[in-house]
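Take a look at this single chain in structure tokens; it is the form predicted alone.
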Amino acid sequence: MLVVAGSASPKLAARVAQQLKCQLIKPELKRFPDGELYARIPADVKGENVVVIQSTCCPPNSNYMELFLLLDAVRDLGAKKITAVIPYLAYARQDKRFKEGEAVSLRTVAKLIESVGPDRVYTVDMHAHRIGDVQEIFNAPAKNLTAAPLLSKYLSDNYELKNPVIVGPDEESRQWAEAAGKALGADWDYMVKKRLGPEEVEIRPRKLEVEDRDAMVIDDIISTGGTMVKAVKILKKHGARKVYAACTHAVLASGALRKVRGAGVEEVFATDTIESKISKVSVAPVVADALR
């Protein structure tokens, strides 16, 4: 098996490739004048099982243009199997039509993925909030892994916890509230809203207390930090005595690791699939597990 690492995503695939003790191919890499991408894969892939891992986090364009040119080069040269692992799936929010007209990004991007011929396709906690399972979007084969598992034990690894529940910040941050929590063995809630009245709305944990209890936030990216600032805000304001903020995905978007440590969070934490100052947790291992 041979490991080609997307430009988005140096660290992860030079993490896969040490777990799977397998060679790491670096492509090379250019820009033309005009912008266009130059891509070449300095190895001889014929006959080889070859896993290509990019990212297409900011520049989602520039990011996919690479993926593509790379999968399909290593297509041309004959390789015998080709993966594509996508840690960070750009466009997956826009899983459905929500309006008239509107471009349904999510499957533009299945289908041109598609076209240039992986035979299997893994991404992780893909944002597609009404997409059951990623074989949905894909004809080939697919499976979306999961970091939560990961999260959670790096939380325990690392603070003396007292007490600890894990919360999702919304109902469709549920899965991942509760993989985390039962990774970690321990309670697991998701907020939700109450209206109150006409102008006056409540957010808050499910059902469980969190008053003098250690409290992980966990959602699969943290873009602008909105969502997460709130959560942290009312986990503190109902008495939970310290609270952390996790995700897959460090998008951090207009100042939002800002926001979120100012709202008194001990440690704001997340994954390499999008590869950041705040990424203490490789998803290296659950990749290589699913690739062997």
Given for the second form:
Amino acid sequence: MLVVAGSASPKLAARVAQQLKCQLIKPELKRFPDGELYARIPADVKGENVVVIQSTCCPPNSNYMELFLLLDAVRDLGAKKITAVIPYLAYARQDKRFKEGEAVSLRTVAKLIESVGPDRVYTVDMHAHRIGDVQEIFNAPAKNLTAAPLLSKYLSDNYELKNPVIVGPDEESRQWAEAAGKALGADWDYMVKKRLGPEEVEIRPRKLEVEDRDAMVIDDIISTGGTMVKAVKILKKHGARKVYAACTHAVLASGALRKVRGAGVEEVFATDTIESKISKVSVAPVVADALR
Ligand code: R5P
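Requested next: the structure of the form predicted together with ribose-5-phosphate (R5P) (the form predicted alone having been shown above).
Following is the full complex, with the preceding chain placed first.
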């Protein structure tokens, strides 16, 4: 097996190659003066099982283009089996037509990925709240892996926790709160919105008491940080002792990190699906396991 490291995932690709004890290929990439991308695979991939690892944030468009060039090149160069690992699948949030006339971008990128022919696709905690199984959007065999247990392990490995509870900031994040909570053997919960009046909405943990407990808020993405800040403030208002903020994908639109830290968290941390300064947890073990 050979691992090709896309430019958005150099560290993750190296970690996966190390875990699998296989060769890491760094493609030659150049940008032409007009902005076009040049890609070259500097290795013989003929007859090999090739894994291309490339996240698609940020910037999404050129990272997608690089992914397409790399996948198409390895196919063209005679690779036997091609696996696309797309740790962060950009454009997944538009997974339906919310307003008449909109492009359903998740379906569009799925078709583009399929068109360059990977035999298998892996994503990690893909944001597609209305899609039950990632297999529904790809024609090739596809699997969505999760980083949630790794995030709660990081928490327990690094902090002395008092009666911990894992909380998702909304109904959609229930899946990650449940997986992280179960892995830690801790209580888990998610927040729900309750309408108190025409203009008053209360957001609170569904049933659990958080008073004098340590809480980790878990979400798939921190983008603007708005969701995380709201959740942290609510937990503090309900008496949580210490609050930690965790996500799989640190999209971190400008100012997000400052906002979340400013809400009074002990630490904000993420995985390396998007390589950032808060990428404290690597998803390499789950990716390598899936590839084995
Ligand atoms: C929403 O459905 C997602 O799971 C995240 O909660 C959301 O993308 C976070 O975005 P932001 O950081 O901008 O609030």
